[in-house]
Structure formats: C-alpha cells, structure tokens
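Have a look below at one chain only, the form predicted on its own, in structure tokens format.
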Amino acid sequence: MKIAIIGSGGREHALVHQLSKSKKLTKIYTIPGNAGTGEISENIDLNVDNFQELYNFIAREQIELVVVGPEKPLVEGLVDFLESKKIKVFGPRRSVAQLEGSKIFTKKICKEFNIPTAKFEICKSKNEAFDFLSSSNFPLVVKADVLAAGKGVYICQTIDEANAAVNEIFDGKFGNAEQLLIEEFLQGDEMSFFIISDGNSYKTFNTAQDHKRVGEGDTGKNTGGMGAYSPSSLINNDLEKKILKKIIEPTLNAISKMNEKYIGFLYAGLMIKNNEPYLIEYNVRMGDPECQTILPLVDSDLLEIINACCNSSLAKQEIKWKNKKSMCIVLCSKGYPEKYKRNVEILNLKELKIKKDSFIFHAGTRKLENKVLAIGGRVINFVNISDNYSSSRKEIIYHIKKLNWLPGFFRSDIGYKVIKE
C-alpha cells in the first residue's frame, strides 16, 4: 500500500516510524517532512497549503491513503478537498475540525450537550472584554479563538495581565481575531485523553500528560509542549467511563446531529478534579509531543487500524498496547518560544548509540548537504519506553547530554509529579 503523511514535525516522524513497520506498506511519502522522516520515507517538498498541488502529486503517484498530521490543513478543509477527488484520507472534515479551529464552537457544543467544562464568556471586542474583566474574579483564562500552535492561552492572575492578553489577541498576535473566550480557571490536574474513530464506532487510544510551560516546575511561557509521558497517572477505570459518557460520546452525538462523521484521532484536553473530568479543549489530531510518547507503546499494526477507520471497520480491529511506561523530552532551540536562531547545525547525531527501546523523532529540522540543521523552536524529541518513568527520564537525559548540542535546551524535570526520587 502506498501512503503519504502530511506534515513536518515530531508527530509526523513518529507516525512515519510506526506506519513503516506495517507489512502492508509498499511505499511511504512525507509531505514535506524533516531530516528524520527523510531517513525512513521519501520527503516531498510541496506546500501543504496548496491543495491542488498536493492532489496532483497524490494522483500521479497513485497514493492509496493520506494521513493528515497537523491541525491547520484539517481546519482549512484538506480532507474535504481530497475526498471530493476520491482520495482515501484519514482525518476529520472541515466542519468537524472546528472543534479545534474555534474554541467558541466547542464551548457552544458543551453548553448544548451538558458537557462539563469551565464557565465562559464570549467577547467580540476589546471594550466588551475589558468590561467583563472589570467585574471578574481572578485567576481566569483568556483564549484566542483561532489556531495558535498551543500558545493562544493566557492564565491571568490579575486584571492587568488579562487586559494585556486581550490587547495581544485583538491586535492580531495569532491572526485576525473577531472574538475571544474568557473562562473561569479550573483547579486540578491536566490530562490528555485520546480516541480513534471511524465515524460509526471509536476506540480509546491511550492517555498522556504534557508539560506546556517552558521552565522547570511548569513555570514560564506556554509552548507547544516541552515533553510528555504516557499513560497518565490519573487514569483509572471509573474516570475513563466518566470521560467517555460525559465528554466523548456527547461530542460524537453532537457531530452526528450535524449530519457529519468523525474520522481520525480526537484528543480531549481535560482537567481532572476529585476524579471528575472537565473539558478544557479539543484537538482534532494526535498531540505533539503526546503522539511521539504514545505511538511507541502501540503493539498492533497502525496502518491496519488507520485503514480500518477509512473503511468504517474499526470495530473489527483490536488495538494492543505494550505494558510499559513512555516518556518524551523535547530538545529546543535557545530562545524558544520567543526568538531563536535558525539553520543551526546539529552535530553528533549520527554518533549517538540508541538502544532498542529509545527513539529519536525529529521536529524542526532539515537536511542540507549531509548536514542536519535546526530550523524550528522544538527541534528533536527523545523518547524512551521502560518499566518506570524514572528509568526512561535517565536514559533520555543521558542521550541528550551525549548529543551535547550547545544551542539547545530542555527540561530535565519532565514527569516530576510521578517520579519520586
């Protein structure tokens, strides 16, 4: 089977790595890919915003399945476009992808279908937001109603911080903003919960916990994710039943009432308090770096699972999991999530001796004249699976220090809430 993966990050490298294990695979392309995907697939340098150009290549190469990795092409309707051309594609359609593309769209579904979430206010102008904030209790959360690569969320302790967030959002930091969301601040522990769906049935697809803040101890600015571990220490049978009954199934019912089907990965960002789940947000794809953390635990043929979703036969598939713990730590360019240098060479990568249960997934990299260059903020994901999180973290940090990439930095405390040393 000839397949193509759309995207260029760590999530896509992890997908290519897992899919390349399938006996059903004959050829795999990554569009546009990175230095890591280029080692195990054929990178194709196309603009993923140009749907016609993508289709022309897919049709010419007779690609049988397309897997869309990142959120932007999903929200902009790539699935709809390819389906209209009779291409088999894994991912939700545009109308359904609003679950991630518009936080307000999701909040309205929560209200209509009684899905537990934070109380909220929708504001359509700066003055409307300032008026609401003037009589609000703090802390609270201000959110941009657009795709913001994980950075459009402000946890505000004071009215001055909240007003500054409102100004940044309406002044276009994340693109044109016609409205924003102000939410109460939920106390508890965050957890990432995943399902995979074929439009008729769904199966759970593990859990993870992500570290969004740039600094040790979860301090500093929000990033796209500095590391993660899987499974979440919070999950238990009772909590999983509540998540499915109170959050996942009502959401899928809402989609059904739209005369739509959800095909793809669905990622619920949750707040857990006293073993009760509250929905923070949805993502309509695998998380990053959660994907890199979760996929090495899959003990089934991922290509068969994804193909079954496209053929509405997921119910017949069994998803097996390794009885292991997994951790990912992200090596970033110094300065991230603000300004950082690009096209910085990464030396010593080929010299690293990686063991069987360790993985390196590239993110912001490219290859130029046999050199691997860092071109993004999040550069390389180091992953290890083992019997405990402590062992995984030690193994990962050993490899990062061996690499000794001086223009980079990482958080050495990923998983600190579950590692007691």
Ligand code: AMP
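Not measured: the values here are computed from a predicted model. Take the two forms, find the largest set of C-alpha atoms that superpose within 1.5 Å, and that set is the rigid core. Positions refer to the first chain, counted from 1. What changes on going to the form predicted in complex with the named molecule:
- After superposing the rigid core, the Cα of residue 128 is displaced by 2 Å or more between these two forms.
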Second form
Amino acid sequence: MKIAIIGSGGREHALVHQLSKSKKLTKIYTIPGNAGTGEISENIDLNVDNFQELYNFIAREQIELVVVGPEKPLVEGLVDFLESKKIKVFGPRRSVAQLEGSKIFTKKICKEFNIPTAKFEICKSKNEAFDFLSSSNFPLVVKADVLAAGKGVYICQTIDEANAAVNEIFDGKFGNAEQLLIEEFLQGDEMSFFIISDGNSYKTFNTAQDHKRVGEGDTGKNTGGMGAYSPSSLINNDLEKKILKKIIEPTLNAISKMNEKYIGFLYAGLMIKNNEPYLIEYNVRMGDPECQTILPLVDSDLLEIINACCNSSLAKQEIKWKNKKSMCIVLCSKGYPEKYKRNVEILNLKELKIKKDSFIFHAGTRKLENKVLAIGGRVINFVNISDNYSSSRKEIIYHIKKLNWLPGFFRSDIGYKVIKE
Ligand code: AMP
Ligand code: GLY
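Now the other one: the form predicted in complex with the named molecule, given that the block above is the form predicted on its own.
First the chain shown before, then all remaining chains and molecules of the complex.
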C-alpha cells in the first residue's frame, strides 16, 4: 500500500516510524516532513495549506491512503476536500473537527449531553465579559474560541488579569474574535486520554501524562509539551468506564445526531478529581509528544488499524499493547517557547548508539546537504520503553547528554510524580 502522512513534527515522525513496520506498506511519503522522516520515508516539500496541490501529488503518485497528523488541515477541511476527490483519508471531517477548532462548539455539546466539564459563560463583547467577570470568583479561565496552539488560554488569578485577557482576545491577538469563553477553574490532575474511531465503533488508544510547562516542577510558560509518559498513573478500570460512559460515548452520540461520523484519533484532555473525569478540551488528532510516547507501545500493525478505520471495520481489528512503560523527553532550542535561534546545526546525531527500546523522533529539524539543522522550538524527542519510568528516564538523559547539543535544553524531571528517588 502506498501512503502519505501530512505534517512535519515529532508526532508525524513517530507515525511514519510505526507505519513503516507494516508488511502491507510499499511506499511512504511525508508531506512536508522533517530531517527524521526524510531518513525513513520520502519527504515531499509541498505547502499543506494548498489542498489542490496536495491532491495533484496524491493523484499523480496513486497514493492509496492519507493520514493527517496536525489539527490545522483537519479544521480547515482537508479530509472533506480529499474525500470529494475519492481519496481515502484518516482523520475527521471539518464539521466534527470543530471539537478542537471551536471550544464553544464543544461546550455546547457538553451542555446538551450532560458531559462533565467546567461551568462556562460565552461572551459576545468586551462589556458582556467585563460584567460577568465583575461578579465572578477567582481563579478562572478565559479562552479565545480559535485554534491557538494552546496559547489562547489564560488562567487568571485576579480580575485585572482576566480583563486584560478579554482585551487581548477581542483586540485580535488570535485573529478576529466574535466571542470568547470564561470558565470555572478546575482543580485536579490532568490526563490525556485517546481513542481511535472508524465512525461506527471505537477502541481506546492508551493514556498519557503530558508536561506542558517549560520549567522543572511544572513552572513557567505553557509550551506544546516538554515530555510525557504513558500510561498515565491516574488511569484505572473504574475511571476508564466513567470516561467512556460520561464523556466519549455522549460525544460520539452527539456527532451521530449531527448525521456525521468521527473517523480518526480523538484526544480528550481531562481533569481528574477524586477519580471523576471532567473534559477540559478535545483535540481531533494524536497529541504531541503523547503520540511519540504511545506509539512505541503498540504491538499490532498500525497501518492495518488505520486502514480498518477508513473501511469501517475497526471492530474486527485487535489492538495489542506492549506491557511496558514509555517516556518521552523533548530537547528544545534555548529560548523556547519565546524567541530562539533557527538553522542551528545539530552535530553528533549519527554517532548516537540507540538500543532497541529507545527511539529518536525529530520535530523541528531539516536537512541541508549533510547537516541536520534545528528550525523549531521543539527539536528532538527522545523516547524509551522499559519496565519502569525511572530506568526509561535515565536511558533518555544518558542519550541527551551524549548528544551534548549546547544550544538546546530539556526538562530532566519528566515523570517526577511517578518517580520517587
Ligand atoms: P486547553 O488549550 O483548553 O487545553 O488549555 C490549556 C491548558 O490550560 C490545559 O491543559 C490546562 O492545563 C489549563 N486549563 C484549561 N482550562 C482549564 C480549566 N477550566 N481549569 C483548569 N485548568 C484549565
Ligand atoms: N501535548 C498537547 C497537545 O498535543 O495538544
């Protein structure tokens, strides 16, 4: 089978790595890819925003299946476009990708279907928001109703902070804003919960714990994710049942009622308090770095699983998991998530001797002649699977230190809540 993966991050390198193991695979392209995907697939340098150009390439190469990694092309309707041209695509259509594209869309579903989530208010103007805030308790959360890569969320301790957030959002910091969301602040522990769905049935796709803050001890600015481990230590049978019955199934029912189907990965960002789940947000894709963390634990053919989702036959497909723990630590460019240098060479990558249960997934890298250059904030994901998080973390840090990339930094405390030493 000839397939193409859309995207260029660590998530996509992990997808390409896992899909490459399939016996069904004959050729794999990554569009546009990074230096890592270029080693194991053919990178095609196309503009992912140009759907027609993508289609022309896919049709010319007779690609049989397209896997869409990131949220932006999903929310902008790439799946609808390719399906209209009779191309098989793995990912949700635009109307259901609103689960990630519009926080207000998701909140309305929560309200109608009684899905546990933070109490919320939708405000259509600055004055409406200021009025509501003047009689609110703090802390609370102000959110822009757009795709903002996690940046449109303000956790506010005071009314001044909240008013400033309202001003920023309505003044267009995240593009044109017609409304925003004010939410109750949920206490508890966060967990990333995944399913994979073919539109008729779904299967769970493991859990992970992401570390979003840039600094040790979960301090400092929010990032795309500095590291993760899987499975989450919070998950248990009772909690899983509650997540499926109270959150996932009502959401899939809501989608059926819209006469739509959900095909793809669905990622629920949850807050867990006293073994009860609350939905913080949905993402209509795998997480990054959760994907890099979870995929090495899959012990079945991922291409068969994804293909089954596109053929409505997931129910017949078994998904086996390795009985291991996985950890990922992200090596970032110094300065991230703020300003950092681009096009900085990463030396010594080829010299790293990686053992069987360790993986290196590139994120913001590109190849120039024989050099690998860092071009993004998150640069390389180091993953290890083993019997315990502590030994995985040691193995990863050993490799990062061996690489000794001085323009980079990483968090050495990923998993600190589950590693006592
Ligand atoms: P989101 O982009 O909605 O995932 O929000 C980014 C991060 O903000 C989440 O991962 C949480 O850490 C935090 N967050 C968002 N909403 C809430 C909430 N209602 N209560 C507490 N924390 C929140
Ligand atoms: N790791 C968070 C995300 O992918 O949204």
